[in-house]
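In structure tokens, one chain follows: the form predicted alone.
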Amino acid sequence: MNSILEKANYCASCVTKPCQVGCPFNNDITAFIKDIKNEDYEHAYRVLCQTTVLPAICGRVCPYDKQCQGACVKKVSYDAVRIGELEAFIGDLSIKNNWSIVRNDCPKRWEKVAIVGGGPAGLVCAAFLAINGISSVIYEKHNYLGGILSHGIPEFRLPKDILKKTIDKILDLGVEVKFNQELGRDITLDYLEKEYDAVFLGIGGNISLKMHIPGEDLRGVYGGNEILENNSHPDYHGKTVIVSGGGNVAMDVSRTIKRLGAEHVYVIYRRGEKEMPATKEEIADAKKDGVEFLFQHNILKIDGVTKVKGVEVIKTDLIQKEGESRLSPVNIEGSNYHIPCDYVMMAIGSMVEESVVSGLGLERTPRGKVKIDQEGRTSRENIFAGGDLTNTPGTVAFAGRSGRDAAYAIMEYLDKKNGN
């Protein structure tokens, strides 16, 4: 307890609370740190259930040195506050305390809303409009909830019991919830449309994106994010295995690979280890586990007939373009070589299923994104979207952000819908 009072202390209490800014939730961060200053930490969970109902794990997933952490002044010339280890420690001590989310005190209201997905997007629209008094039906196609939670962030980064306890407390709030509903098999959104008031799309996206090289079709090459997913993984044991990419998903791919006893795990990133998007602490815990970076390399094509072989890589130079802020990689002639592997993984991004997408019937972006506004209304007046469907950034929090403002903008279209 000691070092959570030494790492609160550390908070200098700034008044123009960058670190809140730099929050996707706009958790009141200074606030709740207070709190734990002066020991009462049930205020602040309080404090925290204002804008979020995930505190136990963004604190423990969150890319937070790129979010409220990158954003804290001490930043400048010390290390920043922890405030992901603060946050965890308030979302602990609220499950072994049982504190309830907090609702507001307003009377139940008759409506009730569809959420389609029970993902982080999902989840958070359904505790705030139970929050303010409105019933919602959870369909989700599998048998459990959570999502890229669930079967996207290994045990080792989301004890399942701190997830499980974390969900509990969003379904005490009265949230229903259908499991192994699929939309487009087992539901339709006219279906929904017609029985519900609103509906909320938060489906995740969960195919990982290729990177249209010679050779992905061999056999040995794997989505990273299906691999997680359906944790049906091949014998790793003395074995070498590439996985592109450079984000949290790349991260937890290659620690699960390496921890289940391949003797090789290569991360190979076109740009440098500073522009990788994983957190500082994803990529620092991937070494200590063993995986080994190759920055500024690019694969060019898989190597084989049938089955993997090896990769062909190719060295990069960093570039800076016009009229762009982040550094590009350009590829250097003559520096390819080859690694021998066995399996190939990709990392590098996912998206929602197309034709889940398109079965929709929604106007979308010119990347072919369910086009939202700021709150998450789509093209129709009833239906809302957030998460992955969207162009939501690709976190946890900003999934959750998503869900909640579309929670409210449901909120407002009742209210006038209703003439209220």
Ligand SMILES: Cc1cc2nc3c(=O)[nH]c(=O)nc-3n(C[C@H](O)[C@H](O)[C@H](O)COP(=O)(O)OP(=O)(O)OC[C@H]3O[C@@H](n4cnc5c(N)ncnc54)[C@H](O)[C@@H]3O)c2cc1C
Given for the second form:
Amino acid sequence: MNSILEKANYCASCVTKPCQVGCPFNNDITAFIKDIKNEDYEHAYRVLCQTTVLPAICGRVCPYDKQCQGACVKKVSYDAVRIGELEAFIGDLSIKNNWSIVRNDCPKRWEKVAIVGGGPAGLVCAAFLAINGISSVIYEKHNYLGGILSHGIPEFRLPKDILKKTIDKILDLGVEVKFNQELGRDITLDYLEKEYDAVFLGIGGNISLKMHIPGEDLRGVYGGNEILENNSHPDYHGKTVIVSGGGNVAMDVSRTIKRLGAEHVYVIYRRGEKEMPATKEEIADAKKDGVEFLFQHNILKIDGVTKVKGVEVIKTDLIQKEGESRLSPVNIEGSNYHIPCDYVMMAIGSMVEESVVSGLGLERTPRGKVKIDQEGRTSRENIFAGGDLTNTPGTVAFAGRSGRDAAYAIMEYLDKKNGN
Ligand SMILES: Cc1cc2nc3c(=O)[nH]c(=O)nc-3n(C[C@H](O)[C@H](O)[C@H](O)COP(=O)(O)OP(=O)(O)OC[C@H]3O[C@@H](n4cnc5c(N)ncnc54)[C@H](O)[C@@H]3O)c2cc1C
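Mind giving me the form predicted in complex with this ligand, seeing as the form predicted alone was just shown?
First the chain shown before, then all remaining chains and molecules of the complex.
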């Protein structure tokens, strides 16, 4: 099944549309695939525009097996419809043919919204406000937009050109951007509240979690999120690098480092391959790149005096604990051994920038994220939030969806405030 038409025709167009429920954006998947079957590609794009402005991106990076394709009825007995590839096909055509994002037929409004952070959450929020006639200004701390799409996900998974052209389409809606503006350094929430009718916070949470094990402060230990964001790597040639973790960050860090010349890159993960949060494709691609995996291993400490010399690891067993949905790793006593290495990358999870978030005066979740309701409202009525800063699942599509939900909640808030 090679051609796009064959892939589209494989879709059963089921009436119940479980794929739409599985898609965080709730894209009308059967409808846009039906347009592909009829070779009406522009209409397929218009269908997607009702719910998303990131088709060329989500079609490449979404964990579809856990989202839309995971819900496909065909998957029960055969392979799922290749929804990701079909979405990317339409997204790419929209770029190639310069099709504009479809605006709603409504008058331009006078209110203005401040958006902090130009990642998927902020960009999608700005787009859906503009689609509905509301202007916004994005305040971004870097001199580029995209957030993790730009500085986290490597070029070999998401071409920069596709990202740039997707963002350009959003900016073409009339969204303004102020670069090099960091909340907490150059601007305050007080200032934004005075200047704007509402504020959306989408500053993400790209700080690597620590394992809190001995040796973590040694020279040569890095946070996976930071090393990708800052793109400032040591020389890996002839070196051995340990990557701790099993998700997107661990895969992107290990593959990037291997491609930068490391002799050995070992990913150490506490559970088994089946339990890894990274997608099957990402794991297969990492193996193809020469990344080596040590499943059911735990790092106990990092050895060295001032600089990393190695890690002490221990093997684990997996057991089913009561009340836990996933198998839990337990260390196997006496199975410790030492692996010599030059660098250790922490990629076990991410958190929000505490120094910025603690000063916002917003209610937080027990994990320190900004608490929002289903529509992106925070504990203050004029402040909205979404994406990794909040209790939203950490994927591009969920971040985007939260930005879209917040855009509609902002419109509702502005209508109420203006007595409409
Ligand atoms: C390495 C890596 C790979 C990933 N791979 C995938 C994948 O393949 N598929 C998938 O679905 N998800 C993936 N994810 C998760 C996904 O990228 C995130 O969930 C998503 O980007 C969150 O979007 P966001 O807009 O909330 O935050 P971000 O993308 O982090 O964007 C936040 C933006 O805010 C800006 N900012 C931060 N602080 C401030 C401040 N104080 N003032 C102003 N601006 C600020 C940042 O510069 C950035 O532009 C990956 C994550 C990482 C780290």
